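What follows is a single chain, given as structure tokens, in the form predicted in complex with its partner chain.
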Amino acid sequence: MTAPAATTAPPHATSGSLLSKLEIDVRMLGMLAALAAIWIGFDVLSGGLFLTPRNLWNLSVQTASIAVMSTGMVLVIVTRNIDLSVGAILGVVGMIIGVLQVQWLPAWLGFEHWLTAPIAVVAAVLIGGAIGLFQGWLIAYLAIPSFIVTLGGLLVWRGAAWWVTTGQTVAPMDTRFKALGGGVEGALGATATWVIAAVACGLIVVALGLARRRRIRFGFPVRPGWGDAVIAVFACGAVLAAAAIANAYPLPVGTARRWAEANGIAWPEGGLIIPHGIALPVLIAIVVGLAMTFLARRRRFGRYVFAIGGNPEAAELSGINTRWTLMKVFGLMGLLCGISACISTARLNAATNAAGTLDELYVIASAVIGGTSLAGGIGTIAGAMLGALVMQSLQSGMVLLGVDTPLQNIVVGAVLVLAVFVDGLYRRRIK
């Protein structure tokens, strides 16, 4: 589901003479290698119901909103900082809008207007980045450490879900603003979503071939052309995988008949088969990853905020404004908290205060499972998101397997140690 994203330019060079000659990154080949792997474990155990279309797309859904969230802290651990804040801000942020579409402004339009969905989501992506910068202001300009700014963060915005409504849990949310969160509403159904993923195969042909023409008219040295053509065939292919299988999972029959109703089509003898196709959220997910990692490789902010990581005081004295930098990483982070507490507030049709509780800890996890560095300079977005779905998955099959919360919870941890220990005996091993 990650496809287009994990196409980005690998970071480092390789070992290994035909990974190295197609310039893949092996990390983010052994991620992959790792999540078939859970996947099939899965799907073994439990009788092959964990890779089914409708379990896929299911954690395709769960996935979207620690996804988002994990592109953003990707950038703040790239800056060997913290934000330990994200599930709080997510919890505030999506009281405030539930509030303003269930309370203020149907009292203004009406319930159910149009203008509702698009104002709450300009309102999360709003307040979200407003206390991101705001803390960012704290981190960077006033010199409080990350670790500390951010824990206080978590206390006060949590402390602040609470107070929105005094801890009333506030539902049913807006229709149009529900298709965010996924469900029936937020399916896009077959065509779109063939027509998005013909256009996403087009992009990366077009982009491979962008970035071949631009080498070649340096004269620096390319891949081989059946590297960049194997390559092309592999992402696209995955591209459209992930569509078919969108496609192939159909929408309930009583919502199918209510949907043929609504659209006066006659209900067939033999039923209708309506597929869901890509869900909303996830295509929320999807673009996010791809604005976040052009963010991060092919503008300045980007690259300065890698330098930060790489070397503060070397970031400093080439003449990069390192305060504004770091608040604006903060800011960033707060808007996807903004963007992901639309998709779970719409997800659970409620907004309530203990929304995004311990999604800090998944969204830390899913950075670090994806190859970011606690010790700053290294991490990719995509990475990010894949440990996401790693994680999603663990959990989901689980789920399935019928494993009791704790010994979840036990698991998920012992990975997360494990996936770090494994990533750092890779990397000594490539030095």
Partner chain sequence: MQANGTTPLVEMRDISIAFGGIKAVDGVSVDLRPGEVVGLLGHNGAGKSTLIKILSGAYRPDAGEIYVNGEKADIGTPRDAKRYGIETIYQTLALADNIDAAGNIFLGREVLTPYGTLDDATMEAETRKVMARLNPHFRRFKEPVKALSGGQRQSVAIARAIYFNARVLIMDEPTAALGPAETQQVADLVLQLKKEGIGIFLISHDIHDVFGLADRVSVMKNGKLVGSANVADVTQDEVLGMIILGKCPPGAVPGPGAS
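Would you mind generating the form predicted on its own now that we have the form predicted in complex with its partner chain?
For this one, just the chain is written down, with no partner chains and no other molecules.
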């Protein structure tokens, strides 16, 4: 007797629910729904002040620093580790680059030299990366638990930040450097914003097409064509809506008048409306998120990181240099702290000892709320950045309502515990 011929469903088989056909992460969809509920709730309670272009623009700028660090925290937690020192690293790097711009470089190059800002950024990245590599070496090669190393780092680097200037605030920053923090200097304007939005939409369509082509080429299941179209429409719609909101927030009248005078434009009787456009720190955060997503999903390093988090013993037996990989993870975390230090220092236009205080809690909370498992092996960069937006939305909304700082901390702590609880329920359900 001959066995009946096996039948295989086509790659675009129409079985399963709509979400499974579109390959949409249910947790991500839930986070978007929670974010929408938070925004609508605060808008109602604040009398329509929350969902204004001005507040949403400021919210995006305030989120950028935490979002950048949360992308690195995902990889740290995925490897079953933790980093409690990110806020202190931001603080000490911020103080060093502040002194660099105010005292050291002016003595060599003079004030407002065009090289000041690039040198400060490179110094921040190198110092942050060196601190991260050092802590990673202690964890990976000396087998000291990451909790202990980074807890010690929190105290050491926070003390070092004070030692750099003996507690003095350093200001102001270089004018070109201030653009990294947003504000008027870091607003890209309407034209650049629409160009960036158009390029982003084009990249979304191209990425979906390449992903579909790759799956067909290797015989993997693919979404139906209408599914890719729906995702492209929603993604491009979100990009264009964000660009429209950024351009709906005009420069203050005084600033617009000075800009017009500097550019030889006559000030009309009814005034001149000049949109802010997207802020430079927001663009930096988006670029970092895309780069980290590519690193985590498309490069060998990212696969090694998730393999270590899934099963460290099996990863080592398979030939992965787990110690070197772990050291690089912490080095990358330090490098991202350096970038965030530039954003935070530029935004304040000053280097202060308080910079980065409690940022480690917000960064960890962002990663966990974004779906990163504390047990290791699971996490997404996009989820962590969305988690950072959720955390900052809560804080911004409570500030808008005049909620006291102690109560804000209570709410943030409760949300973090609730997020971990819900995540645990979800993982037990899918098992």
